[in-house]
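Take a look at this one chain, the form predicted alone, written out in structure tokens.
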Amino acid sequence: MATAAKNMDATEALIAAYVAPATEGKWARDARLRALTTLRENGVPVRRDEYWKFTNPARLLEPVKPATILETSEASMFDDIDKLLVVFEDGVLLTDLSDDLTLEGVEIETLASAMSKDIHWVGDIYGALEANGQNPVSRPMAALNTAVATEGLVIRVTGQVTKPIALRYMRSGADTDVMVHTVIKLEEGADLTLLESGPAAARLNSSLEVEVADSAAFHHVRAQGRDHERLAATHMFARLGKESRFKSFTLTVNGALTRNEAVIEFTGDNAFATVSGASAGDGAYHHDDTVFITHDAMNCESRQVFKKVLRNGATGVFQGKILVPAHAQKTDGYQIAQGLLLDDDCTFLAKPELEIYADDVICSHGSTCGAVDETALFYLTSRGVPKSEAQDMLVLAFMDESIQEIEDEVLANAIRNRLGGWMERHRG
């Protein structure tokens, strides 16, 4: 009873921490309320918690500390694609270093408008997909973000958008706590990819909420910023339509702890999705893979793939799910998540999970976690390799696995790249 207590107390003290929005659509004021209501009910996350046993939610929850903006010369990511630029600084819309948000195939408006108007398409979406989320695994960092993020975008898909969209997250407050919320719905045969980079807040808390209708398209492709003492906590929520796809990768170097969540549910036939990522890190770096898909469709395939690499004490977690009713025959699943640790002072632990009630699936899991392999180290060594090229060679080969998962081979190349400039300063 006094543990429910401190956690009321807790929960309540969080939600003081944050100014409730003004806003006028009656939809928007009804998905806020059940979203402090689910928060409410579930209480902050705690350690005993079954999917926060491995991350402490503690940082997350007490007031922001300052955290060091790090100075680099290197180009923000994806500077040398053809976009549309969408700059937000700490958290907040720059419409001067903006693009104009005008796209053929595409409407673009921030979330404040949207919500401010008595009838808009996006009620059916905001914050409806992190609700669905909310069973049976309860995710009150995204029920706060629903409750309160009043800066976003609404993003309506049309047709086949002949260009990304490309969100660009600056910060230049040392103790900023950022909540942004994005919702994107692409319409039947719509087709969108939507870059995500930079360290957007001392503290991040994200949620994108993503409905692709029947054969439609999404592509999503982050890179999250370098700063080392940053923390973030983001959601992706998506749900697919039949003969839809869905390919999602995050990058993740440095960061202090960063937690990402992924909860994606087929409900129609056919549909695909791919959830995945790369991270390194070095020293006081904990990441955090969570992920959650359900099967509710026949004949839907996914993947999720994980790589983690780790020295100097630094921690990598992984926890995915696929969830098959009894009715979704006919799924393949795939789940691989490894850890590369550099020293014997790193930490990788894994959960991952099936729980299948169909009988005619293809699904299988798998989590390992070594050392490079001396072998394959040696081989390029006796061949004139310097030692350290020759094991960020290895490394780099190792993670190739989840970069591949990125259809756009232009991307995919970017995220090489820059794994390859962390890998050669961390060296040694």
Given for the second form:
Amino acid sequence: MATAAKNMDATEALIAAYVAPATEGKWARDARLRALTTLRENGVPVRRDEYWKFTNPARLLEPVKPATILETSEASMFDDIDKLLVVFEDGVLLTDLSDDLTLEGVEIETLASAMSKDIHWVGDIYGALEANGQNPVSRPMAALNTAVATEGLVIRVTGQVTKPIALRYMRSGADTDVMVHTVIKLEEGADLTLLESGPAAARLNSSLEVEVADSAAFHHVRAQGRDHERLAATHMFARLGKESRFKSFTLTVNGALTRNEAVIEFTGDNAFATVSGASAGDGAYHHDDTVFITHDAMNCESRQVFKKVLRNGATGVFQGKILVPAHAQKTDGYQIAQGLLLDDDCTFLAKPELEIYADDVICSHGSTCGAVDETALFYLTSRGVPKSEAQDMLVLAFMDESIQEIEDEVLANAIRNRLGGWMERHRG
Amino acid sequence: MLNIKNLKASLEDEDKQILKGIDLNIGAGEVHAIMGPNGSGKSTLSYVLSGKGGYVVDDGSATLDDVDLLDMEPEDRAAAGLFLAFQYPVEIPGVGNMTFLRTALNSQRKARGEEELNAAEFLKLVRAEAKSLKIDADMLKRPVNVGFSGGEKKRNEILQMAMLAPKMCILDETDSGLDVDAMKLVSEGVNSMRDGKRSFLVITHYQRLLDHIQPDVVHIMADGKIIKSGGPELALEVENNGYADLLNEVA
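Target state, the form predicted together with the partner chain; input state, the form predicted alone:
So here's everything in the complex, that chain up top.
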């Protein structure tokens, strides 16, 4: 590939910047070697790559600049929810702030500990789903993560879990550069909710690989750190068995640069997946949702629902693709990305794509971009609702279509509250 | 109550005057009706009074109990006691009808320095009002006007009016899109609010509504002006002869 030569120096510089992990088990070494090879073959992303057309990857690759204002006091999320709490500070698991890693129906281990052992099932997922997601588009930041990450969790779910596992990220350093990698396997019929929240680092590279076996269900609700200057490149890879369910939602408010990639593959028939997100930015804010869903099975339904509210020069990006091979008949694919621009100074860029080879499918995609509906605003104010509050109501209503993708109403309301708080603090 | 003097207003985007000098005085407890051919400026009058964007007031004044309406934001006009029942109530997906009503009511109370209603007090009030308008719990729970039939939307307007208990109610073609039964229901809702103090301005095309909501004064509006005022018999005259005779009379 031509990119290999052109980015070689930058790629080697990036690899050299991260300490190679200590000796680990064979599967771990194999996975890391494979990832390094991938990274070297494809090179680091550059602006002229089609896949990075709307988001400049430069800041994800440069040495981290220390935060000018270090925001460490972010109010925690999901406080009122009974959960198994796992706390990471600057990307390192803190045992004294975390709950015991024991929960009925689940086996949990730290990634570091799993790496030194020969755990057969982890080897089948760690770096494997990521490797699978490198085609047809390369994802170098994910390959880098596989090659060097040592922090994270390894979770195997064997049954119905009574409470969510909540990963809470905390940040103490101004120039922290953090990699986390979590691997989850849901065995047949198992059910797990994973929560993620908090400011992780000045720059976060996170990778989540999830194998959802037949008839299993995975729910994921994430509220990314709302520290303003942070950078994040996250990947989520999922492989879905027959009749499985997968639901992932991400709230992003603030952050200088966020690129969230989701790569979902249906491998069994009659499964369901939704990837959704609400994103709100004011000022120096660039948010990118990049989704790739492959329907490699029959009669599966996928949904992508993304809403972005932007003001003061903020930028929102959506790149979403549904790939339906010839054998994936009865596929139902839905994709919507909508931007709400609160002034003339912000940008919303959307690239919805469908690539369909089967002939008996329902696929729809749409993207809209507009301002607050003046008629609705007048209706609300004519009833006595102050304009700023009326605008908040309309913005929250607009965003709610994505939040409704969250199944659990308590979790959905936690997201609504956080977004509502953001709206109040960022009134025109 | 409502005093309008020589009110002239234009569309902001076009150099076109719609209201060309409206004079209208509605006393406390009175019901006035405005009739007039399409394009005469009836709806524009209701929008200018309630503060919709897109219009420029060229001249004149409008006061509600001596308070200048035209300088205020729409929400302040509402808090001052003005209410417009929309000809086309707006659908607002994602905003629950109850949330909307409670926010509106409490915003107005707050603006007037009154205590806000708590959830229980509000619920009690809304249930009683909804019942008399035959609005079921499901309609209250749904997003504002989304999926409502024409009749349901108009009943929802009257519910809002009943909850907000304004001094001055403007009903803009509330009869449009209503069947006979719905019109009766809506009219009963309006009539139950007539208490000798509250005033109404009823904009309509048809005399039929005025059989149910009997006006004290009927005005005929044409080309941005009130060309004739009279008693309820004026509405019957329009019903029987159309506007042509009246327009000729003035011309």
